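First, one chain by itself in structure tokens, the form predicted alone.
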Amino acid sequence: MNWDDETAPAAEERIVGAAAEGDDQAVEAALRPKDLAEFVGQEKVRQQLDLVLKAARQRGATADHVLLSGAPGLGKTTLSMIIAAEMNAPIRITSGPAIQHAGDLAAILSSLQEGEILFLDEIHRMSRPAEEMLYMAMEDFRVDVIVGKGPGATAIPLELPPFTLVGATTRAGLLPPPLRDRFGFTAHMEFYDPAELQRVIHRSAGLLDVEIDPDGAAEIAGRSRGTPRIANRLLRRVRDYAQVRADGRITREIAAAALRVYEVDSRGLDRLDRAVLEALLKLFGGGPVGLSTLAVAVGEERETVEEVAEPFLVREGLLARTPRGRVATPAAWAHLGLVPPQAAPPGGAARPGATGQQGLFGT
């Protein structure tokens, strides 16, 4: 069970989205795993960096410093604040876009108390001086902090006590090489699958103290898009639905009947994404169709479309990005009960609609 935070540009929250918004991140403290044997998924990961952490201990320094990739909701902040739990040492959380300056880089730099865990989240979002000023602090441990200005300034050398940076990166390819080479441990979270999921909301549902059967948790995590912080999101949205409308008991039809109200369909759809999909097929023929077209179809701003819903649906092989467009693949077709125009019988017209396939959400 394991979960991150990084914004997106939604016109509107989203239930399956993977940003912690508001009560997100309170319920998210409770639920986090407090050390490596509790965290769920990510073997390899896990394993690498139980080595990394155990061998520090042994020597009596410091850990490596590590650097997490990943989508938002993977586990990157929780796997940060379990190194601090197996290191027992402290931790202090910032972000990227909070050190606009190597002044403020210096002040947190300067106040770390030895064999403490800095944790640097959007990591590749950090003002360039800021950056270059980093090589230094993780290499050597000190900075140069520049008194005055113009032909006067002086540059004052500061010693820095040991410290391990744990930077997390939605978009790794955004660090520059200087950046990437000083960490000693790299890591890349991969998405869940279904069985990592299941045992995520079975933790999660003992921790809110709710009774669910194995069917149930199935059909959470069949929609929870490979990602532990949606899981947890929708297991407490189908508990409310089981607890207003059922007996509290958390069942494969309460979970499919609560997700319907939601409005998240069995492959993890919600209303953004098929709107996306219904414009492709039904509008554009299943395309190809631009991009800023697409957006003005669906009522949304072309970044939303092409960082909120695509990745999603690309990655669900639903849709293409193609030199010429956005183009619908047969399994996009085939999801929303949709013939495809070369799959109209001789001499009629293919009838949107009009297959017998099962509904949009499943049962």
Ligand SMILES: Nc1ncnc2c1ncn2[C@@H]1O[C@H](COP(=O)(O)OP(=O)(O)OP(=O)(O)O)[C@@H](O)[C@H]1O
Second form
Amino acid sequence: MNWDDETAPAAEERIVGAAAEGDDQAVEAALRPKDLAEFVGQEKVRQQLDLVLKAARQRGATADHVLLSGAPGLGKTTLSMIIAAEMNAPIRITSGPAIQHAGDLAAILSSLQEGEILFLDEIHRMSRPAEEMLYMAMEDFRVDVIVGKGPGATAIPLELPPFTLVGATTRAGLLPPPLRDRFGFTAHMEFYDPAELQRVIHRSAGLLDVEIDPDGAAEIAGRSRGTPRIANRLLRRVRDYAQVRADGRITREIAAAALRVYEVDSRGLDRLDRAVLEALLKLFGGGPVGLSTLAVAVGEERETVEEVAEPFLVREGLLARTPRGRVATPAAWAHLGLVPPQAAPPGGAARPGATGQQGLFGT
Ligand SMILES: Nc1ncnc2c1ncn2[C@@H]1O[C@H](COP(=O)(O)OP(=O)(O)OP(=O)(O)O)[C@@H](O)[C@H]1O
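Could I see the form predicted together with the named molecule next, after the form predicted alone?
Now the full complex is given, and it begins with the chain already shown.
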């Protein structure tokens, strides 16, 4: 899957977009778990990382370099900060696109303290020369700084203090093998199941001082697309609704009513996702239909349909991309409360008007 799909430009304005938005950042800082015990879910990653860090602490050494891969909003930045906290080490945060020249990287590396954690987000987007410098830095804690140009250029070796690189990527497959191989520990972060998201929501509600029923948390969790960042964002919008329209407490009914206002349905589909699905079912009998035709039908760019709406619909098993075009699955018909043509009574096609829309947003 193409994880970056969820960060495509049009996805940024969506309440169910996985990329961080402007007002997320300050709140996210307040909601970040501070240690491994507080970090919800990702059991395997947590157990393995716990061993890696404990062993390093016992040896009095810096931890091995760590590569975290997974979709946006699953907790990679949070985990890098936890690594620093568990190692009692300072952390420096930067990203691949910010390092365009090898010199940028040399400047950062040479100013690290011993044992410092260097968090490099979007490591797959670093420039090639910087990437090559990183190989030597990771392996030998040394870089060659080139001084001068042409035949007179000389490489001056620069010793670095031992440090731990924590690389984060949405696409581990894009990393060149020599870079991937230099990480001592690689963790792949999975989407969270509803029970885990419910725990994330309860924890965040506590920190935000919001009263929430277990059913209210479950309702939000089911619409959060497996992603803690989305769960926290939906929680904040539901909190607003509960405060303005009710007594502030979040129940299942309040959560469903609030998310109806924001057009997030019972499976976490938003207006665009549903428009695509509805066009596919109602106008094209469930497909197959070409991407361009589908895009025209919903009045969106081809890229928006392909990169913003489709990845989640595919992940949810509602839409399939086939060589003949886009096809709806039986689950898509069921979700929109429509009858597939082959199951329609004799003489009657699919009943385009017979939607169960009211049910989609919950009660
Ligand atoms: N396991 C978790 N338990 C509790 N909260 C979490 C967990 N994972 C993520 N969060 C919350 O979700 C938000 C987003 O997490 P974070 O910024 O770490 O994601 P990310 O994977 O680094 O995203 P990106 O790839 O966009 O940088 C944070 O507010 C964090 O508190």
